[in-house]
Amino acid sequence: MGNDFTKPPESLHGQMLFREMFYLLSRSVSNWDQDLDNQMCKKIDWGDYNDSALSAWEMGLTGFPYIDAMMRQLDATGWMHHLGRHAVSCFLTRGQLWQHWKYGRDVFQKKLLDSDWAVNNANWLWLSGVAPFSMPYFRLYNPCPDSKSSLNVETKTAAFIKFWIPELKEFPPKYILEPHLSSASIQQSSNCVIGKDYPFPMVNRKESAKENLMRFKDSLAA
């Protein structure tokens, strides 16, 4: 009888090495969970705490279906795919909302079943762009990804989004990632009027991304 077991992903060893690195750093770097007096954290002038923006993000009511589906899954199950974690953290921080990474860190710490203090802080340092091991700060995840995105979003049926956002369950997959761009007739036939049954996007994703990249660059130059 043949061996039908699949091999572990090639990235598994790399992910384990990252975990061990995060453990070592969390024990050797002072104030690992802060941005003040933390040598591994760039000093960025984040925006003031915005309760309404943070609440919309946490509750999955941003008006960006991919982001909202991920956050609703987290709330219901205590888990989120790692690429989803990349997208929602970028959205909250340097991408669209310009909120301090620690606010997202705290939500993940509270809700994730696999939450780990060292790794959770490291991932938020990394994905907000403030750590030496971060990707370049100007590489942003599109909160409305298409099928070619590195986020590996399934767009043919959009079953994941429809499951977690039942308001959009009758929407054509073609429009489901940006439903506000669909016509009034499509919204009516889908029984979901944007602005009434599901929110408009809370920000203009392209304008906010442009503004935040400038803010990040200015903070680095200060």
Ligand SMILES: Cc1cc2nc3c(=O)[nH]c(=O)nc-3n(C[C@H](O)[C@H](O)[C@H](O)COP(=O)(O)OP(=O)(O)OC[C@H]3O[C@@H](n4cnc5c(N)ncnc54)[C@H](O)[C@@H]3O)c2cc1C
Given for the second form:
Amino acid sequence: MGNDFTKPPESLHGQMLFREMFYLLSRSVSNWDQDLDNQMCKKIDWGDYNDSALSAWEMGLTGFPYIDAMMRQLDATGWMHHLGRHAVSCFLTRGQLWQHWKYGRDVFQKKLLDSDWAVNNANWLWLSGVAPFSMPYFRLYNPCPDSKSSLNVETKTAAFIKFWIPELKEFPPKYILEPHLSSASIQQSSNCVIGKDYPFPMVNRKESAKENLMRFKDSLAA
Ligand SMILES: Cc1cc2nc3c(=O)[nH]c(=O)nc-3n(C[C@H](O)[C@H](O)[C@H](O)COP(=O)(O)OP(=O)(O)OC[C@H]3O[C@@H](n4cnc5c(N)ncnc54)[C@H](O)[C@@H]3O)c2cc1C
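Now show me the form predicted in complex with the named molecule; what you just gave was the form predicted on its own.
Shown next: the complete complex, the earlier chain at its head.
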């Protein structure tokens, strides 16, 4: 046997150590699934519950094809790849929509086939940036990732996105992650006019990211 296996934390052992750490924490930290009196959760002044934003996110109608494809896959199959879970949870919370992580946690809890109370709460704490084990809150995922993104998206054929968003199945892969930026003639020849057949992005991704970073910083300083 060669010695070229990945090492923790990327390796299988590393992933399982995370899981065990989360099981231990969930039993030893009070209020593991709350933001009040939970030592593993920083207090952030999240926005008011926004029903239409949350249902657009849950139903895969945000106007961000990568996010929508992931959420539609979750809805239809009960599964989403780990990196997709990273992207959609970041988008809902500190990235774009500034909604409390508990709302996303509840949707995952209800829909994931591998739904697990300890691990699901842990990962939402992690991805929303509030936990000591979170990645730095200012490192956001781009919800329109290119082929170089750490989200590891296949952009050559964009078959995954086309499968889950049939509205975009005739779109050239070059424009599929941000279809609203394509010309009117491309939209017409692809049989998908943005704003009519598929939504415009529900927020400006760069402006919302900038505003939310400031909000996060302000909450930490308060
Ligand atoms: C927001 C969010 C919510 C999640 N909710 C759940 C959940 O409810 N239930 C659940 O089992 N996993 C959850 N995960 C963790 C992870 O996405 C899944 O365990 C993983 O997709 C399983 O796929 P795999 O078996 O191919 O994992 P591999 O990458 O092959 O890892 C092997 C095993 O390690 C464990 N593991 C891997 N990553 C994690 C992790 N981040 N945290 C804890 N254990 C991990 C799992 O038991 C997994 O089967 C969540 C991740 C995120 C970002």
